[in-house]
Amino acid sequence: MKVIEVSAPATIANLGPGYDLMGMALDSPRDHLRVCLAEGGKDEIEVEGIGGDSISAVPDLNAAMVAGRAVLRETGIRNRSLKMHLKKGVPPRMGMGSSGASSAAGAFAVNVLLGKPLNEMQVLKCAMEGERASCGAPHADNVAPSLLGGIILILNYDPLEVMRFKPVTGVEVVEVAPVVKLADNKTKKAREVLPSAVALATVVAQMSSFATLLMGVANGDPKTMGSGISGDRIVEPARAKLIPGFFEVKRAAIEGGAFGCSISGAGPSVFALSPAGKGTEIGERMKEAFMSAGVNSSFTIHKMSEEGAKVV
């Protein structure tokens, strides 16, 4: 039996106006992901860690192995099955990519005790088919930049194809956590909210936000990418309703000094990304903030990180 243990860190998509298109990975907290491919027998999954108890463990619904299996089906490997052991570190439904993840690991892993027969791009593939089981959509913002480090665009789903960029210096990322009441599909939910259709002088002014952040990110420049994060006009709009307080967090990262702030990924989480050394400051507002609006809640202080999947 061959055995590996990888992990994947947490992520952060959309940045803003990048709804499905962006994502960039964190340097912590990290899901860890022990593999071994067995002959035949079941493939059998146990689940430990933060929000351990609430992630299946049956393996036709689990990311992680769902995304394994993705792999061996791919590469036309029969009578082998899968035991995984997964410890999670990045905790579900705050919007920090947990699924993501998971399926980037198993992917991941899988590939490499194989031998590395598919490239970065299958690989891929594979893993946001344990988004689909997750959460029911193949979309790659928070697995992406999981699997592969730094900050990803994605160009286009059919064929898949994406752009990655060195992670922005000088900043650190603020994700502050609110304790509310998450619907049972949390991200289903966040995506069900969104409108069916957007006026015209709307979608400009958002194509001038991700313009923004595209051109932040590309030149490392953390102020023109936090104007185009704090400039999302049609997702995080719909989507502030399902947090309660959000606009006045917002106002308080930025009067306190934060380049940008937006949801993170579907939320509840908010993020912000704040110059380096005043992200303690700049998350104490925030959470300032939410206590006015009732909201008790936490901050965490990360880095952006060019490192994604990886064996431990």
The other form holds:
Amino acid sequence: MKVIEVSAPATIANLGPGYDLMGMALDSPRDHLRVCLAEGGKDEIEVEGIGGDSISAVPDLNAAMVAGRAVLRETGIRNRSLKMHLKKGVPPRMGMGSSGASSAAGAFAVNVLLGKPLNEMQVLKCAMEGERASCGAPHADNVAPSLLGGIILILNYDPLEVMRFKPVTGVEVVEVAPVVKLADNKTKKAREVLPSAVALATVVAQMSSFATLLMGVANGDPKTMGSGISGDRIVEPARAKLIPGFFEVKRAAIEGGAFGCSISGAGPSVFALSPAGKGTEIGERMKEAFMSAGVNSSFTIHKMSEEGAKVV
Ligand code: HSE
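Moving from the form predicted alone to the form predicted together with L-homoserine (HSE):
Now the full complex is given, and it begins with the chain already shown.
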């Protein structure tokens, strides 16, 4: 029986206006996944760790298992089963790419166990199946940075094509997690509140923000990147209604000196791009703003990371 242990990092998807198109890997936390490839038998998964009791251990519903199975299917391997042990480090349903980290870990681990028959884009496609199982939509803006590290731009979904950028330096990422009631299928619900059509003027403004974000990332310029992050005109206004005090928290971050601020992935966490060394002060301000809206919260400070999924 072959065994491997891998880990995959938390991510922040969208980065403001880059809905389903951009995401970045964080230095921590990570999901850890141990996988055994057995002859015959049934797929099985055990889940423990942060929020592990809220993650399904039914193989068909578990992102890591669904992604791992996709690799077996893609490589035409039958009569084998996967025994997985998932230790969650990325808190589920908070907007830090929890299902993406599990999916990336699942696809990555099985591909390595098999001797890497699939290339990066094929593994990414398999990891996206984990996202499909989690929220119904196989988007790549969490799984791609969790798998590959760095900041990822999805150039195209069909055929799948991504571009990877180095982390922007001289910054900290402040992640503020509010204590709010979460729907069971949080990401699916957060996608359902989005408008199905928008006015041309809104599209033009959104393109301007996305271009600003992209130029900031490509040039390693945190000020421009932050300005882009703050400029989402479509997704953020719709989802802000799900996060009490969001606009006050965003204002507190910007007035506190953050380069930019928006919803972390599908929320409810809010993230800010802060100058290095100022993250704690900005996090305290954001926490206070949540408190003024009657919401408890806590914050953590991160760095962007080059490192995606890896064997441990
Ligand atoms: N792009 C996704 C969304 C990320 O915003 O719904 C969360 O999974």
